[in-house]
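For reference, the chain that follows is the form predicted alone, supplied as structure tokens.
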Amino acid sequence: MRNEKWREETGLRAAEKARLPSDFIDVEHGLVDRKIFTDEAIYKDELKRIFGRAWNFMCHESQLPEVGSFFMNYIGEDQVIAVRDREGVIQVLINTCPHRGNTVCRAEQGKTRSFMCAYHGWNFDLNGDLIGVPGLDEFYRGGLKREDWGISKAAKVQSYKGFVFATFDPQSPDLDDYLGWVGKLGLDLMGTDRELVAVPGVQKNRIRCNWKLAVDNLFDWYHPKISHASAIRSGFFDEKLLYPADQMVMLGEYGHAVSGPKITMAEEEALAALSDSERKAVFDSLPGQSWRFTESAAETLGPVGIKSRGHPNIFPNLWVSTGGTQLCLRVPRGPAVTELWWFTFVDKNAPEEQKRKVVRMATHFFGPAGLLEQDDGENWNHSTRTCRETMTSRRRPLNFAMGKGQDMVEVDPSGQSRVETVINEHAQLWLYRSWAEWMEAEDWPALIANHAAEPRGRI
């Protein structure tokens, strides 16, 4: 019955209705059907079944410092306003007036006393309540109850160590349960024991690619030596930094993952041989990384997490970049367009020169002016375009089988699990496997009952 309902609700052509989301992902062989990157009906279903159910990152609490502070964001393609109300509670309001559907806010960020629709002047309090209607008595003559016509809100809004998330689905588990240890580790790799603040301004640019290709690239350590050869030749990046062979992968429930380089045994021994001041100097030389030297970092990240230098993704589309100084949202704008939002964070109590160094690094690494993402965006663009083609290329699946069946999941006594290996595609395949589970589940109870648990044994 669950599968039949999915077939009925999607707008796929009759010839495609026999295919379920799991039919597009061959987990056994590591193959992914190209159709999921270009099909309009699949994309529309993603907006409902993934973005409409998931906990979506909204902003950092430092971006809402006072009553009336607000930040505009999206859940899928729905524009929402994160705002601190008069009680100090963070609300997430859907940016549409219930009268004629006009937006009630057009600024991306700021501070206000209320939200007013510029069409007819309906005025809404910071919690979404309708507090003013021009001509309420004269024109409506008792026919409008203000308490029934406030702004619609997200079903739940919760924070994890200052990172604010919201969901449209009242059935969703609490944020803490949704993140699990892998999702929380991903955010803790930002250095959440520090007093983090968001740098004013968010870098935004659009790339003609599917949002999932932009997400799976963050786990990909196979491409840097080729794609970013110019950045290496320029001397701005060390080849060893962009192409580390020692990798560690952590896979969490609901699609969260951390994948990338680790601190090796040799590096650990070399660090251990240094004095405290020498070790601190090593971390201080890396912008925003001195926090890893602290005892609290080791306790927060755990014995496995403290070794990770990889990229986390909070499913569906929140990337924590290397070094923990940036977040990037891959905001969907249709099956073939993605908008990238880059947030930069600094330790509020760090020296000003350290803060400037973090911002300089963020500007040069990623975003529209970054040396790396210009290369990446070109790749994603071409990959998406060829997935639209109707001849041989469209019929041939993409290969995500690197390392498939070759590695073992190890479980630390702490409970943290990981795969320690070479460059691989475990996290990418986990992303697409999870995508199929989200797309096929009717509701949150079904997703909770049927999603894959953290893997054990051979992977």
Contents of the next structure:
Amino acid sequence: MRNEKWREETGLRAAEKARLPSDFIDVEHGLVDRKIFTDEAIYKDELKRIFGRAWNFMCHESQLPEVGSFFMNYIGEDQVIAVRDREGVIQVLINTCPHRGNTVCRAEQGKTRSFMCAYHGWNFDLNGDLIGVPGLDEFYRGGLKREDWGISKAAKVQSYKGFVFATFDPQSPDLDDYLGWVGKLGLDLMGTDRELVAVPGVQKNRIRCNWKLAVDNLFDWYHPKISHASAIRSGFFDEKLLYPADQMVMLGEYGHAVSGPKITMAEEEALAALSDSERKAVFDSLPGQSWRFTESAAETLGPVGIKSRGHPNIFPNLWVSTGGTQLCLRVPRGPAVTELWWFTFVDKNAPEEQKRKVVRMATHFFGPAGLLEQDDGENWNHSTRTCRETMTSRRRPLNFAMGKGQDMVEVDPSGQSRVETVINEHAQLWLYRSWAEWMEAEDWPALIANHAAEPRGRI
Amino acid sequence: MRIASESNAGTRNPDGLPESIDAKMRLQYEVEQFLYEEAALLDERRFSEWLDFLTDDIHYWMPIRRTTTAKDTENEFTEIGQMAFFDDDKELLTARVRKMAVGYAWSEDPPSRTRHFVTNVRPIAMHGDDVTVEANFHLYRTRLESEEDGWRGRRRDVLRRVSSQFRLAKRHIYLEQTVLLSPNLSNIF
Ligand code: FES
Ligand SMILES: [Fe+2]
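Follow the form predicted alone with the form predicted together with its partner chain, if you could.
Okay, now the whole complex, with that chain kicking things off.
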């Protein structure tokens, strides 16, 4: 009894240790326990159960133009090298030498003929095969089989329209099935009918926050009016653009979602009523986004998707941003550290002037110096920090209940489903609900069997 | 290092810099005083006065740096036209300054406390009214209770003489970090 009283006073509940991931997420009331943003053991588990199983974004094919071109990335906290091998196939090698564990590549990008370990000189082909061992005959004297000591690789590497993903889990479904229609729509919102090429230069910077808070923010159309008030007030952004009333949400299996503004009927009609030259002026004011007004885009995105100007997240951590010109990866680097990696794209066939506009817009909006983004980091930093404060973290869950129970999922004859509503937190709550499913599943077959289907009816 | 030739009849070397020690000292002094005064304005958060220190065609640019192998160092920095952390003209710098002044600019409210250190100042070329200057810098920032960030690097500036005063016509900022260890870049370098 005394023990129970002590637990109560210190805020530790008897069941604390036995809690399941789903105990942290109260889907019905839209509440999320703060502990998931700070707990070391939960974070370690995320690296295994989420990043270790998911399809993780590696790079775009245009970043690996030639045999030997490589780009370094992470799966969870494991550093990997995406590299084009001699057959032209993209391989994802785990950057650790099987001999003593040293890394075999220290540059973040470049071109190489092979990866030679700087410790004892084991040399690996672009596909990971061990092709050179100093002293193979003299010292190993036949005791080392080279074919057994190639570099470890991701279980599968697949692309969707030029975007390369990899997974460590051989049981994962294929990328196409993993993405489902919402994930694919998310990537197609990059304008995939164009010939996209990555602009050289990935902005990387470190925010002292939990990665999930950075992810849930990408769905957040509630914050711009406040967080980004100075960008609006200084005349840099149109308030209507950052705080649009009409919203549309699409929720997909395994946690993918698209959430944000919807092109309204009125806007559509206004656009249709314009002359060609006026329409061109509108497109020119949206650098890199004129693709959205083409017939092929309408076909690729579908009747619902074409109306979305929202932000997709490819679960777990890939934000498809700003009208098909940028991707932002939220790379976990510890429970309270996240790196943001911005990839920028242009249509290879666009006029140079247009490309230049896209690049400048990307630098001015986002990235650490971006007039929008510079005001985000401290919020996430402090949200993470207060979750560590023992009293609050134990007692007060965070509120993700905006719109909860008040909206309906409608299904279009095309099969695409969505919620059309005002600003809401459906996608954020979906993210955390999916998070619990991923964390609770023992393996991929269990996740496939037990994950929530796309919601229907009232949500 | 190139040694200026004594026998050179002209008063300027091929970089356009003055030959005589007196003229060099004078130039060095003028350049340094300009940079120090500019740094003081920034640390005192007198940003609109700082804008007056810029020419209308200023290019303020910070490329992205990448870890490359020694033989690939030509690809270490992104080039103009590729992605960058800053790629600003005067209009955008003015917008940055305006943003800090209109209220609710959270990244600078409460204001950061900054200190600019400018060292190793070297005029490296002079053509017409333009003096190209290289300098090292350390920008220290602390915010709120105990947030701390610091950036070190090299600046290549072009100072232009406009009616007998220097104005900043170009600032290219080369950081040492590849992954920025700071949550944002809300300060002026
Ligand atoms: S650790 Fe790589 S060769 Fe020994
Ligand atoms: Fe934001």
